[in-house]
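Take a look at this single chain in C-alpha cells; it is the form predicted alone.
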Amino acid sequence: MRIAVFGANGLTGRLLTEQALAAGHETAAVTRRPAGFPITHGRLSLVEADVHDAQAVNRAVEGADVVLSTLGVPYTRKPVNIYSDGIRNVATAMSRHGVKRLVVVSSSATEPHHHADGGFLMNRVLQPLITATIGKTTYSDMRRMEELVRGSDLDWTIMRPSGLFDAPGVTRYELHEDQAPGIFTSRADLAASLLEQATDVRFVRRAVAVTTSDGAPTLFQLLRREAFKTR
C-alpha cells in the first residue's frame, strides 16, 4: 500500500511516517521542507508540497492508495485556514486520482463536551477558556474542514484526539465514536490510530476520539510542556 502523509514534518507526522514504513508500507512524506526531514528509507519519497497550492498538492496524491493528514499549526489569535483550505486541496485531488480512503487530525475540542475524566478544572475552566480564547481560531478552521470532508464523497474518518503529549511507544489506546472520557492522548498513539484507520473499515464516515491512559501528564503538565507545539 502507498500513503500519502500530509503534514509528515510535524511531530505527529514523523511518529506515522516512521509507523508506516516499519509497516512495510511504501510511504509519501508531504512536506514544504523536504530538505530538513529527519527520516530516510528506502520505501519513503519526499514530495514538497503546500496545502495551499492546489497543484502541488495534485501531484502529492498521485499515485497514493490512502491519505492520512496531520496537519496542525500551534494555536493562534490570527485567522487559520490551513485545516480548510488544505483538506478542500486535498480531497480535490483525491477525487481527480480515483483515491477514496482519506483519514485526518482534528480534536476533541471542535465539540466541546463534558469529559468523565476531566473533572472541574478542565470541564468548567480550561476548555472554556482555551476554545474561546487562544484556541478559537484554530478550531474554527477544524469544524470547516470536518464540514467538507462529510460533505465529500470519499471513504473519510475523522480522528479527534484529546490533549496531545510526547510518548515513549503505542499504548492500549481508546476509540470511541464521536466523544470519549479521556482528557488526553499520546503523539504514538495518534499515529498508530491514524494507520489502523488505513485499513480499518469500522469507523468509515465517522468521528472517532482517540485516548490515552498508560503514562498520561497530568492537567498541569500537559499545560506546561504542550500548549504550544504543533501536530
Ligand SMILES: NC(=O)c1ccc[n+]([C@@H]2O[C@H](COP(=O)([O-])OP(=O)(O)OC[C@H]3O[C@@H](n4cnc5c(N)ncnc54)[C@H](OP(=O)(O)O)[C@@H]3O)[C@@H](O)[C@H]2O)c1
Given for the second form:
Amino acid sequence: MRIAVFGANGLTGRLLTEQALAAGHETAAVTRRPAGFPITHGRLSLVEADVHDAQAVNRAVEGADVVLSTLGVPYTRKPVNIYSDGIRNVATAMSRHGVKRLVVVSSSATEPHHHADGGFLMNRVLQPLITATIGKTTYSDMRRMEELVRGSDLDWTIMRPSGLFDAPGVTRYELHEDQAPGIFTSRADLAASLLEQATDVRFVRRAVAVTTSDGAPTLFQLLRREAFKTR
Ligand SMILES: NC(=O)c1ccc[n+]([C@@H]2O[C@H](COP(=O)([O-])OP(=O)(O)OC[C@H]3O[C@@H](n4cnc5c(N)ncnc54)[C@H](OP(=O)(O)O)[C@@H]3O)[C@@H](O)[C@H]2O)c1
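Now show me the form predicted in complex with the named molecule, since the one above was the form predicted alone.
Now the complete complex, all chains and molecules, led by this one.
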C-alpha cells in the first residue's frame, strides 16, 4: 500500500512515518522542510509541499492509496486555517486522483465534554479555559475541518486524541466512537491508531477518540510539557 503522510515532519508524523515503513508500506512523507527530515528508507519518498499550495498538495497525493494527516500548529491567538484549508486542498486532490481513504487528526476538545477520568480540574477549569482562550482559534478551525471532511464523499475517519505526550512505544490504546473517558494520548499510540485505520474499515465515516492509559503523565506534568510549550 502507498501511504501519503501530511505533517510527516511533526512529532507524531515522524512516528507514523516510521511505523508505516516498518509495516512494509511505500510511504510518501509530505513536509515543508524535506532537507531536515530525519528518516531514510528505501520505501520512503520525501515530497515538499505547503498544504496551502493546492498544486503541491495535488502532486503529493497523486499515486497514494491512503492519505493520513497529522498536520497541526501550536496554540495561537491568531486565526488558524491550516486544518480546514489544508484538508480542503487534500480532499480536492484525493477526489481528482480517485483516492478514497482519508484519516485526519482533530482533537477531543472540538467537542468539549465531561471526561470520566478528568476530575474537577480538567472538566471544570482547564477544558473550559483552554477551549475559550489559547485553544479557541485552533479548535474552531479543527471544527471547520471536521465539517468539511464529513461533507465529503471520501471514506474518512476523524481521529480525536486528548492531551498528547511522548512515550517509548505503542501501548494497548483504546478507541471509542466520538468521545472517550480518558484525557491522555501518547503520540506513538496516535500514530499507530492512524496507521490501523489505513487497513481497517470499522470506523469509516466516523469520529474516533483515541486514549492511552499505560505510562500517561499526571495532568500537571502534561500541562507543563505540552499546553504552554512554545516553538
Ligand atoms: N498537543 C496536544 O495535546 C494535542 C491534543 C489533541 C490534538 N492535537 C493535534 O495532534 C496533531 C499532532 O500533534 P503533534 O504535536 O505531533 O504536531 P506537530 O509536531 O506540531 O506537527 C505538526 C506538523 O504539521 C506540519 N505543518 C504545519 N503547517 C503546515 C503547512 N502549512 N503545510 C504543511 N505542513 C504543515 C508541520 O510540518 P513541517 O514542519 O514539515 O511543515 C509540523 O511538523 C496536531 O494536529 C495537533 O493539533 C494535539
